[in-house]
Structures are given as C-alpha cells and as structure tokens.
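Take a look at this one chain, the form predicted on its own, written out in structure tokens.
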Amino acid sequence: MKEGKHFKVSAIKNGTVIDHIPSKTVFKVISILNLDKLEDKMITFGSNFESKKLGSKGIIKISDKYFDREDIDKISLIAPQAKISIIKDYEVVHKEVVEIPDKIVGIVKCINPNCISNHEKIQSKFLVLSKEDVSLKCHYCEKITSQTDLNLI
C-alpha cells in the first residue's frame, strides 16, 4: 500500500529482515539461500526502493527462518552491505551488518577448472584479499575469484 511517497510493507510477527541489498542482486539473495524451495513460509521481497546510501535497494522478510553462519556469510559475498534483523514478536531482538569474513571456506566454488578443489572430495578454501570489491584467492591454486566470477556452491 502506498502511504504519501513511500510504501509500507507488512511487519512480521517472527523471522528474518534482510535490507540494504543491492536492487539488483535481491534474486540472487534469493537464489543462495533457496527461498524459492520454502513452501511454508511467508515471503516479502520488493527491490529498488529508494536507499539514501545505495541509490536502490531490496529488502526480504521471511517469517519463521532463521539463516546460519555459513548462509550470512553467502549473503555477506553477494550484497557486502546487507543488514539482518532477527524478529520475534514484532520486535527486532538482534541487527547486524553483514561482514564478508577473512576466510571463505565451503561455500565458493574455484573458477580454475584444473584445482582440485573441483576434483577431489574437499572443501574449497579462499582467503579475502579485498572485502570492498570481493576478490577470493584459492587456497589451493592460488588463483583469484572476483564478485563477478563468483560461483557458490
């Protein structure tokens, strides 16, 4: 619903709020962390809503999930600038900015073909060589993996 120049979109009673993504990576937020397999819980997602920091941005409110450490981190390497709220009971319990840790490790897929990271039966491993515009360097074959290349796992 439209109230004056802004829109008003639902509260939710439990959950997670994640806001500040970049309009144009909402679907792929939503792509890494499988919201499209959740049948049994309330989805709101809007994009390019007017953000004083980015320009546009999307916000995903999903009632009754809560996200692990493994899936912030898959958030913090598509949209570095994310904020997650935990709600319960109306009320916002906890907020955080996602921060792109140091090491990533399991959740990058190497985009060298011959490492064997993509060989073997072992987890990728990357250490951040730069969280401002995300560059992974593989543990393995040491070669590097921009936002753009990015592929998770």
Second form
Amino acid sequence: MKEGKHFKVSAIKNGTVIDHIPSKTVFKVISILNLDKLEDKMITFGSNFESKKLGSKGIIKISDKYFDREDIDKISLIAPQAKISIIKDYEVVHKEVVEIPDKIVGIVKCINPNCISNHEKIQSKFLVLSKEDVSLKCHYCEKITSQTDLNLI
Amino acid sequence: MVSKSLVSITDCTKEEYLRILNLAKEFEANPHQNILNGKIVATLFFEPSTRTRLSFESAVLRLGGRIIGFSEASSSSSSKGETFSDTIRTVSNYCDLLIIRHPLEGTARLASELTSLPVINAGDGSNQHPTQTLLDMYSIQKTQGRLDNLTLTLVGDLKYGRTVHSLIMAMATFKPVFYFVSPEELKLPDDYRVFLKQNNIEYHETTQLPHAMKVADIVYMTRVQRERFLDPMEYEKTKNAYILKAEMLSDTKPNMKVLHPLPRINEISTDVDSTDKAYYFQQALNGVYTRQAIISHVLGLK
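Same protein, different state: after the form predicted on its own, show the form predicted in complex with its partner chain.
Everything in the complex follows now, all chains and molecules, and the chain you saw is the first one.
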C-alpha cells in the first residue's frame, strides 16, 4: 500500500474490486451479481465519486469472492467500462477491463414476447451486433434487443 | 451432400440460392421423381396454414415420399401441455425430415438444434418463411430470365410483411433497385433501410403507386390489413390507394409481372387476373417445384 493514499472505500485483503461503474448502475450491478443475497462475505461499496473518465463513478469491493466469466459478462452489459481487480493479500494479482463478448448465452432475456426462448426452458442466445450501443440479435427469433430493453436473467 | 436445415433465408449463400433455383427448374421439367421412396416426412403445423401445408405435401408426394403429421396444434399433444421441445424429440424418431410451422418465432431454429434430422421452416411467427422467399426468387428468375439488376416494386404492408423482409435480404445479393410503396403507417422498418444503405443498394420510398409501377420489372403486392391500423378511419382512407387494377397496367414495362404471396383479399382487382401481367397463380405452382428442390437439397438427395 502506498503511503498517504486515501481510500474512500476501505481496502480488502482478498477478493474482487469492481471499479469504474457508472454511478447510476451501481445498484444494478449489486443486484445482477446477487450481492444483496450474499450473507457470508463482507461487501463495501460507494457511489457518486468524482471520476475523470465517467464524471461520476461507483466502486464495489467484495471480500473472499471471485466471479466466473458469466458474471463478468453480465457486468460488461450494464457497466461496459468497469475494471475488475483480483486482490490477494492486499496486492492486485489480476486486472481486466470488462468486455462484452461476441456471443451472449443465458444471461439476457429476449425482448420479443413471441420468441420461443421465452416459452420453453432453454437458454437464451444472442449474437452481439454492436458493443458500443449494445445491440443483441436473438439466435432464435432474430429480433434485436437493445440497451434500453436489456433485461438480465 | 451433407443433410442440413433451412431455417432462415440469411443462412443461405448466393451459391445455395442458385443451386436450389436450378434444382427447381429440373423439377419443373420433370416433376415426378421417385427420390423420396421409402422416406417419411413429418409436417408439423402448430398453426393452420392450408396453402403452405398442401404445397409441401404435394411436393413430398410427387417425390414418392410418405407423410405423417398434424395440421393444427389442437390435434397434436401440445394441446395436452407437451413442450415444443418434447414434441420435436419424439417425432424425430418417426421420420426422416421435419417441416415445421409455428406461431412463435425461433421454433424452427430450436428444432434444428434438438434433432439430427434436417428441418425446413414453413413459417415461424413473424420471423422467417424461407421457402416462400425461394419460390418468389424462382418466379422472378423464371419471368425475367435473370435475378441481377432488376427493379423491384414492393407494395402494401412493408412494416409487418415477413415475405417482403426476407425477399429484400435475399435479393440484395443481386444488385436490385427497390421501390417501396406503402402508407406512412406501414413503412419499411429502419433495420432494413440501414441494411440497404450499408450494402449500397438503391431504393426509393413513396406513398404513390403509379410511378413505381412504370419502372418496375416485378411488382410484388402484399395485403394491407385492417388490424394493422390504430385508427380505422386511416385504414378506410388508405386502403384504396394500394389496390392494383387492370387499367393501371397500361403504361408498364412489357416484361413486368405482378407477384403476390397469396391469399389475396382485395388488393389485386380480379380484372388483373386475365392480363398477361398476372403471375400469382403460376407463382403458387412454382412453390411446389421450389419445395421439391429444397427437400431434395436438405436431404442431400440431389
């Protein structure tokens, strides 16, 4: 730890830090990762911090918790610039900026009520047409689900 | 030839379109070929579509195949609550090819992933109806002698018209010029306009039929349905603007033909039927040849 660095959200020993979350989606990230139901891990978070990149950002730190690819893909859909850091013994051992994958399986609900994926017990599947302004083409019904219609499962 | 499915018109390459159209020409010359001898084809129609089903069944019978299936969901086990997936897995044990019509979108794609048999999509909700598109292309090629560099005028409901959308996507590979004629309420969706721009395809949009008729090689008519209008007054005002009458054909190109996916309600006046421009009934016959071609293509028999 660098001396004099002031942490608004206190450091963790082991676990995951999700930084550069747009303030308005901090609570959404908490919800899609089911952090509100996590009973045995310490979670600290803050929102509405100043950020040169985002204007206003949030940060979440979860002790002793590491996320799988599916969760990271979920984060990428609602906080496309988020940075994930894996912490081991107060040191950052892995860092990555989330990236929306080319295909999305099982984490987004198709906007089309007549799509078979909303009627049968099957995983939804999408081809990502645009990552900037999220645009997903359903593998089944071929209709487009866009950022504003995004509903995570 | 490995067997495969025909689910979406966008799955086909230009070479595949041309291959299927060439096969259709072969079947037109020689419609009765016993290549499906000993094969069983299942026609699973979860919603009624008599015209499409009979066209497929005629194609199968002309090829010497046999048919099992149902013509509406109430006569299938889905009325007892069986899932679509279970129906497909079960019926796959009884046949060599599945032809599926369903009111929900994406059903044919799902079916193709649940079975190792080839699947032909005979219409999945508002999404795709690729055999209709191929028979439209066959009719265009047959009447014009080519597919390249044609002027296609599409008329009527361009917003919800599934056949129109698929035809645009498929013909885009043949450098067409499109004229889109529709009331404001039923204009072509943005997605297709973006697609055409990206592919540098010339298109014009208008609410007026006459000019778009004069320049056309093909006039493709569709139904303007009352239920598409929020305001019934608007429907009454606009419906007559999109009715094709024999008197409107006088100033058209000699090679021009009128196509319609059928059923027609009143958008083509019956006085057009006896003119040499009317091609919609032959188009339906072409549907049988095209479906023979598609069946033998997906089964790897040709």
